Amino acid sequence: MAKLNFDKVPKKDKLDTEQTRKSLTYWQDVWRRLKKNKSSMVGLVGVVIIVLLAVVGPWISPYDYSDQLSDYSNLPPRLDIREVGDTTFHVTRIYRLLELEDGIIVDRYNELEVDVINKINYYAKEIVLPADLENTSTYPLPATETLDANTYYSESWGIALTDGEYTFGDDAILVTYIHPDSPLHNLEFEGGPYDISDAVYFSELTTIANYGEANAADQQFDIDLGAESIVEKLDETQFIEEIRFFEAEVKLNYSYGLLNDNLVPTEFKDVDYTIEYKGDESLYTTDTIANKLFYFGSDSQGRDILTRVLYGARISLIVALIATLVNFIIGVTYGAVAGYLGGNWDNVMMRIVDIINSIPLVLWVILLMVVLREVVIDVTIAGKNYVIFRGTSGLGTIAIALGTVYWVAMARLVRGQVLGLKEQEFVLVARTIGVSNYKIISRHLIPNALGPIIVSMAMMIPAAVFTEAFLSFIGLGVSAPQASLGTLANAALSGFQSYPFKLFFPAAMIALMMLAFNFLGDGLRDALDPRLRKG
């Protein structure tokens, strides 16, 4: 063949990337190859974010996992709002009326009347003024003021009341006049002065302390007795602890759905309900905004779902940490000893592993919960008592269950690795020069099997997270009011069709945690296996 049929390859092209790259240690090379795997880096970033949120999130949250705001239960992450005049409202699925300011829920209106037949609800905002006022003067009615025959005036407190009724017909006591010097003018509400002339209805929930005689029991007004009786009691009252009023009524009208289509007025054909307040009326949803009080919504007890999801993630990570430590300490040690000793030792130790592995995890957890239910372990340090373990909490029982059975897979893996490594020349040399079995296992065998061990531990973490969530889901996990992702998912099932967000967020957190750890574990498997090197 002619010489011209060949082209010489330049020397630089003969070297692949493995030959030309800078010399690295084993772990530097692992990190270099791990960074090249995009999915593993996504998983690593996800793991870091989840850990930070689980550790720091519950601390910086304005709520605790057990805080209950019952007035704001079952709120979704996004709120449909109605603007009626200068006031913004949100109506919940269970017909609660909430007021918003700048997109933040500030108050729940009291339900005055529910007309179930006609589907009309009446509400009013209750103003609670912490008075702590003592009767020290009188406030005669000024000559310039004229009150009608149905109005009664209390000179002791400078307030005029008259008999009236709510729109729906119930008796009410209306506030018609406040003396300019009345002590009721100086009261504060939500950090600022409140003008009682804005109030409309006097509430029977107003607390009178030391009514009549000294040391008498606290009493409340009875609206049914009428304005005259209320004024008489006010004149005899020495001290008012707090005073309550209702502002103007809000009317929610759902009756259009009861009418036949031909009877519904044209302008109300596509109206679900109307809101009437201070002469203004709203027919349609104005906007949909984020829930700034509970970003993930609230549960049936008015607890913040975001805080509880973060706390549940913390519980899952604690379980994962326990499983990891148990795997590394017990599983690695047990498997390494069994594989190195071999013979009868290996047979006996592996049969113990088979017996433990044959026990169903759920049955084992149930048995432990029965046995440990009454067990409480506490210590006293510097005069303070700290509970280390409480059998009824659930978390400690799961930790013990995983700690006693979760290491068997790791023991089998390490045993298999050690059986192959102990026949290598470096182990024979170590034996020849008199190195103890302990040092051979700890300094030669386990470090050389570390790659598969790390990969297995990374893969077992999401399995431990799912196991904890599953056990909590079926009622074998942490006890109320503690939050676990499994218990959150279980609690959301009953109202899934009405409140799907309560199941979505804990389920999404479980999925994200498992995906992040699985992506990271898959990348570690590729990076730690020298046979998968591709430069």
Given for the second form:
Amino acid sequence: MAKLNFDKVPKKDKLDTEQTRKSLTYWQDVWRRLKKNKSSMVGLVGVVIIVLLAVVGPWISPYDYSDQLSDYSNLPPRLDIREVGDTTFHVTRIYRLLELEDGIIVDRYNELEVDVINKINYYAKEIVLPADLENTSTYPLPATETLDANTYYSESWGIALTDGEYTFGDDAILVTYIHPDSPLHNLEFEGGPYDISDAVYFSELTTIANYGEANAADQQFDIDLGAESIVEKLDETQFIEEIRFFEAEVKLNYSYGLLNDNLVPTEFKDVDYTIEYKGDESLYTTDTIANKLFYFGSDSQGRDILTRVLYGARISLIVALIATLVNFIIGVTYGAVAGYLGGNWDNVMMRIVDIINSIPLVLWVILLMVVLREVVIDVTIAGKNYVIFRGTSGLGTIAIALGTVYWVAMARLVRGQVLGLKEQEFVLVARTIGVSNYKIISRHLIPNALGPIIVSMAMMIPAAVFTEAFLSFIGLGVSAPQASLGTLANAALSGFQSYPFKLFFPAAMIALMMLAFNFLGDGLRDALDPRLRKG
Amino acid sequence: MAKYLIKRVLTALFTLLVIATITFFLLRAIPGGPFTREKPLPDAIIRALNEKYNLDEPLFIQYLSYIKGLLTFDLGPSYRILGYTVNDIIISGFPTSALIGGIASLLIVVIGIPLGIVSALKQNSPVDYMVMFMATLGVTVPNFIIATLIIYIFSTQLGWLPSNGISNPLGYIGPVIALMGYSLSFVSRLTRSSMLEVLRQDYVRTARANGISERKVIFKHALKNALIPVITYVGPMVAAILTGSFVVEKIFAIPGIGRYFVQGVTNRDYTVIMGMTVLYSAFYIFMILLVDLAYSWIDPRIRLEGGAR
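Can I get the form predicted together with the partner chain as well, since the one above is the form predicted alone?
Now the full complex is given, and it begins with the chain already shown.
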């Protein structure tokens, strides 16, 4: 075969470029692999956004985490509004009337409100007392019953009343005892039992003294006047139609929502409340608009939930970060030393780890919190006193408590890595040329075990957030007015049925944080140690 | 085998003793005592109470008498729940916690493992994505939020489930789901990943090459090995779930024993904390023993130390 039959391949067709790839260091390679993994990039972006929000958010926000606008408590993120004529109103769940202008709350009917609320409740509740109530004898207080101070007892009606407070914080009169023979006992109304305490709970008469001639000395008083007037009112009143906010000429009537169903006229059955203003009347919610005062709503103290959530994320992240750092420093050092020294040292050190591992977390946290509460670490430099650590805040304490519990897992991991690494030749070489133990551990062993350490740290952060949320939930969290996400969620639980938004936002933030860190951690694990790649 | 078991049981008892000892002395190191109140009690009363419960004796004597009680299964009286011994508390609350925990554990195994297997076999299919999405959600939402959401949606809004208590059998549904959430997700993720790893191994390929039916390959050859990490997790998990969860029992108002530990710690009710710790540790150690036994049953290559060759 003649040589002439073959042509030389032109230079541009040679497969030169494809054969070699730029050589990458381990970390460059990790970064390349991480970038290829979609979910971990989502996680990374999420983590960056959350950290930015947590760091910058509370600064940008017009509110401070502890700012209270107590007039505007428990406002939801979306307000139901009523447009009456040219004016817009919002009525809160406890029937407070707010006026809005361009979606912003501008006015509130402050002074008259408490009286009005009491009055309407009084009528609305008392309407359902049977009208033919009579007392035929007297009912002396049995010797077995003792009354608290400030409690008054009526012999003619067999009922004990005391000044109290209704849930909203308004004054009320509470029924604390009913004589078993009294006609007020086991009342029946419309075939069902009727609780008298409901009827007297709310009252326009805000102190006992108004109920009759109270005799404080023997705690006896006559309720006749009060009871009669109740009965009289039953006769003459069907239901109250309107409540006037006199100065503003707004009439807010929410008796329909409170009344027993069969007392409400059919056309008002599904009416919660009506607003009448300058001759116009509104029966139904006209629109819902975003709450421009508090975008995520406000809590029971009138604090901005958005700011609190961002601030809570910051606290949770700080706790997680400190815990992870403590965990890193103690765990890595301890594990590396135990693994490197080996033998009896290893044995003893690992048994100590086992013992620490067996202590219940809650016990440990409480012990640390109680002990650290007293501790103040400060330094005096040039006559000035700087406090480095103060246990009272709860923040440092909980972070340290978490860190000192979690390092155990890290120590185990590092020890395992070191046990394998220390048998390798490069360690032997280092030893032969007389490198100190400290340098072998810090320069040779730990950097080589860094992959799994980083993965474990990335997974540590969500675990710490989770545990911190749990500890806050059982009441061991950071102390008020500071609040972590866990504290926020815990505080929102009590009024959860009425104000779900208070729980929703912190819970969503926790879930988002966990998701982002988990995704990132999974991705890091795959990138740092391809052998561990799952699926 | 018998020799191994005896050795393990003895070690377990020793471990239990160590845990009880540490907890005992750790508790006494916490400032405050069971009779510390916000409004302090008169000294004379505290002295009398300490005398009644032998808390005035030297610490070491107290320790010895506690251990003596422990050996005879007498966990002592509660200092704060008057008239009850710790034994009473466990007897009255444990069955409830254990029943709910037992149902939850069973469902975790019965649902979680098959879900993991299915999503491993159908990797990167919509089923897989669905399962993994649910699983990721499950490990990211704390159980107190799951619990409140269940109450909000199914009790308040829809009215299908009672919001608290377990007098109605439907009342079990909420707590069981809240208790399962995290572990169910974790188990299905774990099963999936270890199944994927096992399916890639040579012996599975060999089995397939030999023409063994796919069903047999999966259930007889692959599944057994894939279950090892799952069992490692499930063992201690069952111990934790059976002994009650503070959060879930508090939210659903369940009369279990989950709340006593946290309550005990805040009240410094020494005997109650000790009792709960010992109970949990005993369960934990027992489950780990079971797990170790299961290992050698699943994978005969794993031999029990001192076991018959």
